[in-house]
Structures are given as C-alpha cells and as structure tokens.
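Here's a solo chain for you in structure tokens, the form predicted alone.
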Amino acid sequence: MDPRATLGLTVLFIVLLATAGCRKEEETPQGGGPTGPTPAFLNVPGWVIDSIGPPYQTPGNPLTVEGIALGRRLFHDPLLSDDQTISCATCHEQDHAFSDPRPFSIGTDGSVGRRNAMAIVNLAWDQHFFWDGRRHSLEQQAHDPVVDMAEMRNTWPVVVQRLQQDPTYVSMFMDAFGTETVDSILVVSAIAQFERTLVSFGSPFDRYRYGGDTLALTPAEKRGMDLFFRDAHCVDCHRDVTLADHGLRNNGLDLLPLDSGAYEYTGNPSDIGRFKVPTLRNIAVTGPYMHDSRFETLEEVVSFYANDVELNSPNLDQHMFPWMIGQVDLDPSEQADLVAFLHALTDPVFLTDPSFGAP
C-alpha cells in the first residue's frame, strides 16, 4: 500500500479510536450489544485524509453500523412529514448526488421553497449548512426540514409519537442508542451518521490527479482541469480536495441582491449577498445552479463567470479580486473546456451505491 494511504488510515483510525473513548466517558447510552453499538468507518482513500483530515465529529454522536442503518432508513421515510407523502430523499435524489433537479422543492401543501435544495456529498468535512449557514452541524441541519412549513410541516411530537408506537424503530433505537425512547435528537442523530457517509471521491479527476490514471481524463478535460486550478481562479473558492469551502461568500450574482442570504439570520449588513459555497463534486448532475437556480446549465454558469460577474455588488467576497483586476479572461473554447472538467467531477458509482439508496 502507498505510505500517504497507510498513514491516513492510521489517522483515520486512532481518531475514531480516540471518539469512541470520549463517548464511554461520557456514559452515553449503548446499544447493538453486550459492548454497545459497533463502531463504523467512512471508506475513504488515505490521500482524503492526508489532504484534508479526518472528518468533523459532533461530540456524543460517533458513527456505528446501528446509527447508519437507522438515519438511513429515517432519511427514506415518508413518516416524517405531517401526510407521510415526503422525505428527506424526495428532495435529495440519489442519482442527483441527493440534490433536488426541480428549481425548488415542493412541501406537503403545495408550498414552493425558496431555495434550491444543495446537494449532500462529502458534508462530513463540513461547517455551515444551508445556503445562508445558519446551522453548523448536520445534527442541526436534519432537525429544519422536519418543521418547515414549506417542506415537512410537522411536529417533533409527532415524529416521536410515530417512531415510538413502530416495534421496528423501538427495537432499531435500543440498538443504535440503547434506549427505546425515540427523541428528536437520536432521530437527527442518527440521520446525520447516515449523511456522513455520503463520500464522494471516484471521479475521473480524482483517477487522474490521486490514482495516477494518465488515462482518466480527455484532452479537454485536462485543458479544463488547467484553467480550474489556474487562470479561471474556480479554486480560490472551490479548494481541493472537497472542491468547496467553508466561507460564506458574495460572487457578485447581483448589484442589489433579491435574497440577502446570510445577513437574514446575522443581521450583519456585511452579509448580505452572502451565501455557502457548494461543492463542485458531481455538479454536472446537480443542477440547476446558485441558491435560486437561475442558471440551468453548467455552460450558463461558466458563462457568468467569464462575463457577468456584477463586480459593483455591495460585499463582494475578497476571493473574487482576480475579477476585480481582469485576470479572468475565459474565451469560448477555454469555457468549453472548463465545462468539460466539471463532467469530469461525476463520481458514477456514488450515483448508483445501493448502500446509500432505501432500505
């Protein structure tokens, strides 16, 4: 095995070792068996880890195989919605990379959000959820939905009440938390352990650029793969290896912004215009694209970045100062190429794992 591999595995390893410790001391309840629930690990090449680290772990919510099979199988279930017609897959489709291809999701009344639904890959490396990063954990991104009266419109005493009278969850919370007591934190818990696993890293750019696959990617491609880390500066903001970012950022979509994003839970007027940036990772079939899907197609997006850029938006996010100053100069050819390469950030087997999809 490569040296780099073997030593993010061992990382990997002696974190988690480290987490299931943390988790005994803190006496948290133990289920799956005589020694509690078995602990699981996130298959990921060695080089993820070498690169970016070990993924965040919430305190008290490590992951195992019971958790897993639990937020799964919530994650798929109807039950959580007020009519029992929509889950969180229904608006985070698989073959989507758990993205929604409609412009905005559709709740259990008809109500139309507001914002496109992002797409769920690779969050475990995460910090800010939603468009406007007002939740910092999974756990707290999973508990909105099931509230929302654009999306679910149910209550938590309802989700409970459900859960608690299904023998089947009864007996799938004692082994994943060692309680039969259903609460809206083991739900959210468990459905976070189960987004966490939605890795995605076999793209042919990854075969190209970690696996050493000359092959891997098209002339085009190549060319694109230049211009992404080079002259078009898609990197500043789209950082290897996740291809996203941590920050809130204004890329000048607008002089007077129409949704002031993060400014509407900060009141910071320095955020208005602010909004996460996503991962590009399988972005050819994620769209359509920006928090209010204006752009359909991926060459509408490369296009605004070559020649709309509104670089007079009130913010205007420090890393789009290579704008500011005419370095990014993309012509027709170089856009084309650059498009290429985002169709090469398409993982096909993260599309189709049968582990990911229903029960």
Ligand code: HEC
Contents of the next structure:
Amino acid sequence: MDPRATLGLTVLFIVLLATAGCRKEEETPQGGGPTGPTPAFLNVPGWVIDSIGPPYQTPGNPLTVEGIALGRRLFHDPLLSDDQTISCATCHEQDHAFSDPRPFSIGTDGSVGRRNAMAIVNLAWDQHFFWDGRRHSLEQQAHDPVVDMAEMRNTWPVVVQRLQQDPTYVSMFMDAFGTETVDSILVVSAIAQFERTLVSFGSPFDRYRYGGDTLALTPAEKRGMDLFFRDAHCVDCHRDVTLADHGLRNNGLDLLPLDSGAYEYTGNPSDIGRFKVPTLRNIAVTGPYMHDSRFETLEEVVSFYANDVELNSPNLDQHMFPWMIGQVDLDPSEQADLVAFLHALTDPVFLTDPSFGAP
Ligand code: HEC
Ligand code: HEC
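We have the form predicted alone; now please give the form predicted in complex with heme C.
Shown next: the complete complex, the earlier chain at its head.
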C-alpha cells in the first residue's frame, strides 16, 4: 500500500478514538496542494467504536477531505447517467435516509427495477451490499448502477470522457488523487469515500440508551424497546448498534420466494430466500419495506412478524426458532409499542445535514 495511504489510515483511527463522543464531521480547509490530500476522519461516538470497532477502509482508498468532496459531487451529478437525467441521489434521497420512497426505482428510459432502493446508512461498517449481498465493498458496489440497464444505462468510457472534459472535475481529481487522468476506479473510490461519511447514530433511542437521557423516549417507545430486545426477538438479527447484523437471512416472508435472493449469484440452494438484514436506523422514513416493497407501513411490517411469518419458507433462518416454537406472541398493543419504538430510531440531523446534500 502507498505509505501515504497507510499514514492516512493511522491518522484516521487515532483521531477516531480521540474524538469519541462527538458527532459532527470535522471541516478541514480545502486544497490538496503539494503535500497531497488532507486525511479526513469520521467523528463517531465512542460507544459505537467500542461495540463494532472502527469503520472498514478499503486498502489504498483512505478518507480524505478532497476525496469526500469529489464523491459528494459525483453522487449528486446526473452526468453519470446516459441522458444526464439521473444521479445516485435520484434514487437515494437524503430525507429518506438515502433510500427511494418509490417501491421500485425507475431508470433513465423509464424501465422499472425489481427491488426497493436501500438506505445508505452506516455502510462504512458493512461488507455485503445489495439485497442479495453480491458486492463486497462500496467501491465495487458503486460500479454497478452506472451500467445497470434499469438504472443509469451508461458506459464507463462515456462517464470518464465527460468528467475528463470538465475542468472543475479534472482539478478535483488532481486534489483528491494526485492525477488529472480520470478513470472508473477513481470515480468509484471517491463515491465510496462520500458514502462512508453517511454515519447516523443520533436518534432519541441513542440519547436514551447511550446518552443517559432518560426522557428521550416516551413510555410506549420504552415498552417497544424492551420488546425489541427481548420477547419479540428482533435483536436476534437486527443485532448490533447499526441494528443490522451484516448477514444474509430468510425472515420467512414467502413459502415460494419469487426473488430467490442470494441464490441468484451463489447458485447454492441453501441461499434461496436469503436477503441482507437491513439496518433499522431511520426506518420510519425508508418505506416501503422489504426487498420488494411489499409493506407500505411499519404497522404492516410488525403485523407480519406477529402473525404471518411463513414457517415453511425454504432456508428459514435459525434465528426464527422462537417463531417456530410459537414463542413470539405480540398482541395489538405490543405491536403498537414496537412501531412506536421503530419511530424513535430516526436521526433528524442525518436527514438534513447540509454536508451530505448536493454541493
Ligand atoms: C434507478 C435508481 C438507482 C440509482 C440511479 C442508483 N441506485 Fe443504488 N440502489 C438502487 C436499488 C434498486 C438498490 C437495491 C438493488 C438490489 O439489491 O438488487 C440499490 C442499492 C444500492 C446500495 C446498496 C446498499 C446496501 O445496504 O447494500 C448502495 C450502496 C447504492 N445503491 C449506491 C448507489 C450509488 C453510489 C449510485 C450512483 C452511482 C446509485 N446507488 C444509483 C437504485 C438505484
Ligand atoms: C431472522 C432474522 C430476523 C429477525 C428475527 C427479524 N428480522 Fe427484520 N428483517 C430481516 C431480514 C432478512 C429483512 C429483509 C427481508 C427481505 O426484504 O427479504 C428484514 C426486514 C425488516 C424490516 C424492513 C426493512 C427495510 O428496509 O425494508 C423491518 C422494519 C424489520 N425487519 C423489523 C423487524 C422487527 C420489528 C423484528 C422483530 C419483531 C424483526 N425485524 C425480526 C431479518 C430479521
């Protein structure tokens, strides 16, 4: 690895530890200059690092102020799509925690995809991307939508040529990566850096559980939290502080899954019906729900877990055992409490932070 990159990483992690407790992204003055890009860091609460460690870094792509600024611009730029009408942000809207409120996203020619666009929240701690987990880094992931025929329908040579002809971009690539020669690897590297800054741990639940603010949750939300972490067994899969577990599991939606999930790329029958366990952070604003948007509301989701889990679904996850033995029994008022708790997972600062919006 480039020694400068190693240094950047070291600085990142030291600063991460030293600044535990604060939240806001540090602003460092722009401009790579002769000394190279400026190492950047995520200010992540100490209790997050204690629980799940520092965020992953792809070797050779450390966070820098200039890389993040470039990635942010690219994420919001329709130039990436063939007819220059759709950016990443078109399907990943900030006020919906970077998910798509439409059941299925619509590509540049009006073609409709078959899955809901997922939220982009705390993915710096993730190693499986897409509903079926088929990509293993944010860099790899960002390559796909540009050439997806139901999304941006473009080709990388066209994207690279457009960027290379834009003097602002050329100088931003110089500042971020020390070269004026744009290529697809640098484009996805910058986008991944920006996505890693999309960190959200500022909900009322966090203030209550980790900040000692006993008034942050209402009584109903507290009852819902107790159910979530105990009798309703939600935490068995929505497990760590990201409220995901970074695994691919079948939560029993269907007897015969129409979308076979992870099986599609592994070809392994034991993967039929397995999907990524999504984060529940900001879940109140990321509907509709599940990979195929089958539920419009959180009430419907909770009612599914209370009443409609398909116990004969192929490869039903072992964590659904409490359902198999009839242990999860949620009456209507408990279901309402669970829904109330899910609403307490919204981080309003994340949804409005101007540093994540279009530059
Ligand atoms: C036309 C709508 C559309 C556009 C444009 C789009 N996406 Fe997506 N995105 C989706 C859909 C749909 C999924 C889920 C697809 C799947 O699982 O098969 C997704 C999934 C993702 C994921 C996976 C999240 C996770 O938790 O695994 C990331 C990250 C992401 N997109 C980033 C991007 C970036 C970066 C761009 C721009 C280069 C982009 N998207 C452009 C619709 C879109
Ligand atoms: C076996 C592991 C497992 C358990 C236990 C579990 N979930 Fe899930 N959850 C998943 C998976 C996997 C998905 C995505 C399924 C899909 O789309 O195919 C999901 C999806 C969701 C979604 C929709 C997320 C989105 O972005 O669309 C919500 C909300 C949710 N679960 C809440 C809960 C609640 C509340 C409980 C407890 C009653 C619970 N889950 C228990 C694995 C689990």
